[in-house]
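As a starting point, one isolated chain is supplied in structure tokens, in the form predicted alone.
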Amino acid sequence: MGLHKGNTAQYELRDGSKIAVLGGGPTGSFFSIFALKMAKMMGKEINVTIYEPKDFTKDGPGGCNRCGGIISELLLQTIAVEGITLPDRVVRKGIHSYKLHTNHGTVFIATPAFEKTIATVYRGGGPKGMAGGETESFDNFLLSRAAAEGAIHVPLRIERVESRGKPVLFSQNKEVMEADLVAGCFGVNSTTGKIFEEMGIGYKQPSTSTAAIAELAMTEEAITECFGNSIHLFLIPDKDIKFAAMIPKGQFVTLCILGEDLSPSIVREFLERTLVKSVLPSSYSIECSCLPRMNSGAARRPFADRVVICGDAGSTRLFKDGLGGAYLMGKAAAKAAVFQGVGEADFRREYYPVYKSIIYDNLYGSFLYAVIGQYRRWKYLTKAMIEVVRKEQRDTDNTEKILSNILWDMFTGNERYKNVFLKSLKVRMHIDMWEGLFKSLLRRDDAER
């Protein structure tokens, strides 16, 4: 059986084996690319068909994947090693700094190092009116790479999957394929999750929360003047908003608001805040907005015999680096399928440890966001945080800049939450925080006298 251990030969992928990938976003494309590459390494010819009805070249809602569209330099370097180099036409803007806004002060946070920079991309064709230019969406680029590797893209929506020993796929009540493996690479905003729940394999979709995303149209001159190469991050004492970010992309700025079950009016209410108005130019328009769901907890039973579910539909990184999570989980699922097999035991042994590692890391993330939540609610803690970051940014001899690094890594994909948590335990930072808090309280006492 070669690399295939502890399972029967019926679950090995052989020459001519058929894999159906439901979802052509980053997870589906990464899975397809790596499955085909790995099969070639093994001397096998497999057939990969990606079922994705959405056209990622279209602008507006037709091609939109409802995502902030941030990609870390670490991920860019990682996929470049894999032979996937992101061309300039896909990158909308390189980001080298954050501007952190609170009700009690604003502070500039520069990237800790070159390898920790980030870039912005559009997941679809961008807001209405952008199609036909010299730019390309990240999702379309990646799907094209999967096709170049040998995958076939079929623009069909799969509506039902039946198990007859092997999974059988249906679209418009017609059988379209009997597959040796079905990879569910869809998002939490898709209805595809119900298909897998109805298969009776024990899969249960992940818990979700509601975010808000809007595209703000303004001139490139206004974006350069107001935003430059910075993402503007807002930590405000609002119980419904964990944080909000404004991400510059060419002629648009993407606004992302993360919280719990946000209302349809949240975008306009947020933009009317005095703090937010101080950042924006005098003239802009809301081009479009939506309230997508976001994965806030991993799915149950993400695999079975000849079925594996990955990406947002399974386990992904909490509130950040969805593209990094797509790469990690897509590759892990492909590796298990090709090198081990497509049986439940194979995925449990080779895929599930990676799946669980993200779940455990997100526990650290949940704790860190809870701590940040206390900092944004208590004004003297907020002032102390701003005081420490300003001190770190002024001190050119300080190479550690602990709190600055923590805040940078919390909102990018360059570090695991566990590593951020370990940084937060450093005594030096806590001494600086107490000193900042003491100064804030002294200023209050002086003001009250």
Given for the second form:
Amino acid sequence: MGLHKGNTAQYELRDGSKIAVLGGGPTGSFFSIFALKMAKMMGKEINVTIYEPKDFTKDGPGGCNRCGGIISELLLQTIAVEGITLPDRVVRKGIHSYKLHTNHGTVFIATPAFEKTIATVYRGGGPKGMAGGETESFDNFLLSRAAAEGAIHVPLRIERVESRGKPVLFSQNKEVMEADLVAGCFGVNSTTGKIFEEMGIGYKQPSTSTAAIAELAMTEEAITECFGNSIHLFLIPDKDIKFAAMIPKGQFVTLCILGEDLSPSIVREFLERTLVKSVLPSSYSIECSCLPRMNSGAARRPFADRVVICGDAGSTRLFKDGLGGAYLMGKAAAKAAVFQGVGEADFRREYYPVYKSIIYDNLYGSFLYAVIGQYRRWKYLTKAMIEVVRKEQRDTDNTEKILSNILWDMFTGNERYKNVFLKSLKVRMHIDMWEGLFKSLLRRDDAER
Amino acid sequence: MLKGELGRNYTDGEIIFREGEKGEVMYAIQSGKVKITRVTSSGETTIATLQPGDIFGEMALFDRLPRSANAVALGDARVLSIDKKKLFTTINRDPTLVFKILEAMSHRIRSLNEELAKLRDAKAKVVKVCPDMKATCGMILDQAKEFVKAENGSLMLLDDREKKLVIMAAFGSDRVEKAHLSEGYGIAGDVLKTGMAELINCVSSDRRFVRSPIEIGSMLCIPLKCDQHIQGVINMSHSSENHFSLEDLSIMNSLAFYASLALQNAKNFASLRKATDGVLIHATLLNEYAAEVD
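Could you switch over to the form predicted together with its partner chain, since the one displayed so far is the form predicted alone?
Starting with the chain above, the whole complex follows.
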């Protein structure tokens, strides 16, 4: 497939053009919703078929998409403006605050007026035994929205895509569709990536790291008492763990541990820590746990003529706001396809800048996580950080609350890493940090004396 | 068990923002309803009633002027605020985000245009000096029939001496009704007292409802106010429950404004004619007296 010069008519979507979307997770649904909306706006009638064999209404591993399931404040507000309002049955808990736990103290950072601006959701039917009732998974909700927009959901696994001028899709060795565009919207834990690698377009899946996710079952009363409407974050000096989060969801708490080379025993070891035990209720059980891979880099050549790959399979936001990344990339790919065309040059012009911006932003993210790693490792830095955040939270006249905002934006995924980095350059915060550091060192001297 | 609860809860009647305030955020309704109101010389007018999924408060963000109306929770409502700074940063990165806002604004402008066209037409017909009060009332009710689909309707005016509401014009079953309601008695009497327009979806369960042989499921009752003086009410009713919408209430409120002016004009014209007649009689008597003296 050669690079065409400019936007030639052969790559324009027309009435009756067919788009095959491989993967019905948030990226696939967002892509389909926006492609159909924008095409309607342009007066074009296109056909979008989503191939997704997984049933997101199923509980247990069958419907699970292995994710923490947090919808950031920014994404929630953005999709609300887009006209996508999350119904109560999808939201497991409205979140208004974060509690940051360290070995040297805990700080509480909340939204103004305690407005619940963050949502916790299940991507599938939730842990075993949860399906049915009044609840719905986020992925199923979005897939229904895509269907309402006009997309057709086919519960088939595509096993091969051949390029014959236009991409041809095969399932169980039978040709199922010749498409004008194939959008690969799959995750890094899926086998679909191989299909695109074998197409010979130069696509190479992104690098991954391992995370640990567990569902902790406890009573709703215990969750209300121990967690409230807060996500609990743990910054502890452990060489394997970058950070961990406990996310309350109705009758369960999702535990997410991010780090390097995590072993299957990491969940139990983590839960045995004194600091963690102090947060948890006396009685709970581990319902399930897994070690999913997560995107830690970017895919090579995520587009070609009539092919685009987005979401986790391409590039996504580092460690945080994966669902925000799905929205961003799904919409960018849809915009390129509808307003420009489905040729490689079209995606390079319209989609690649967004793709690259995420990669560059993640460089700032890597730096910030490295800095936070130092704060986590050195107890006087941890103490200084806690000291400064507590001071900011006490000071009602201080509207800036720089460090609190930095931590909030970092852990909620509310802001681009570049903007967080720019905030961290503010002199005021550095003065406060030095003051906090001196205080914690002086306390050590006092204690030693 | 449902655990949604995104955004902030507002109780019935709680103000989300007031007219004249600086707008730093816009809002998206998560659950419940929100009414947008403005206070005019003839009292509070509901401009729009918004549903879950609707956005509001965006105007002040874009034109940087103070809020142009009040936003009030209609029943319990849950609303998510959207920060101006973040919204504009996101729009800067992705201008297509304004498509939905433009769509909502276009929809609002379109319905306002339709309402304005209807009202202009009504104004042309209703606000003209008509010496006959009964004919004016008939004209107003004819316009009301065009605005809102109702089986029965009546226009009642307050008899200042008797302190009772008297039917001046009617259609449907109301035509045969000869009821005279005192101020504060029945739904119409209560609306006359409070001066607040009402939409009643289930009339039979309203304790103010005075039983009558006419089958009434739902009704609209709109006060006719001019310079804070309530002259009467317009009633529109239907045999089925939940027949009228909040949009019907809103447009009837607007019609009532012009109707009040028309009624005031008719009243003033009648008074003027009475005064002119008096002057004429006096002038005639004076002329006759002058002739006799001569």
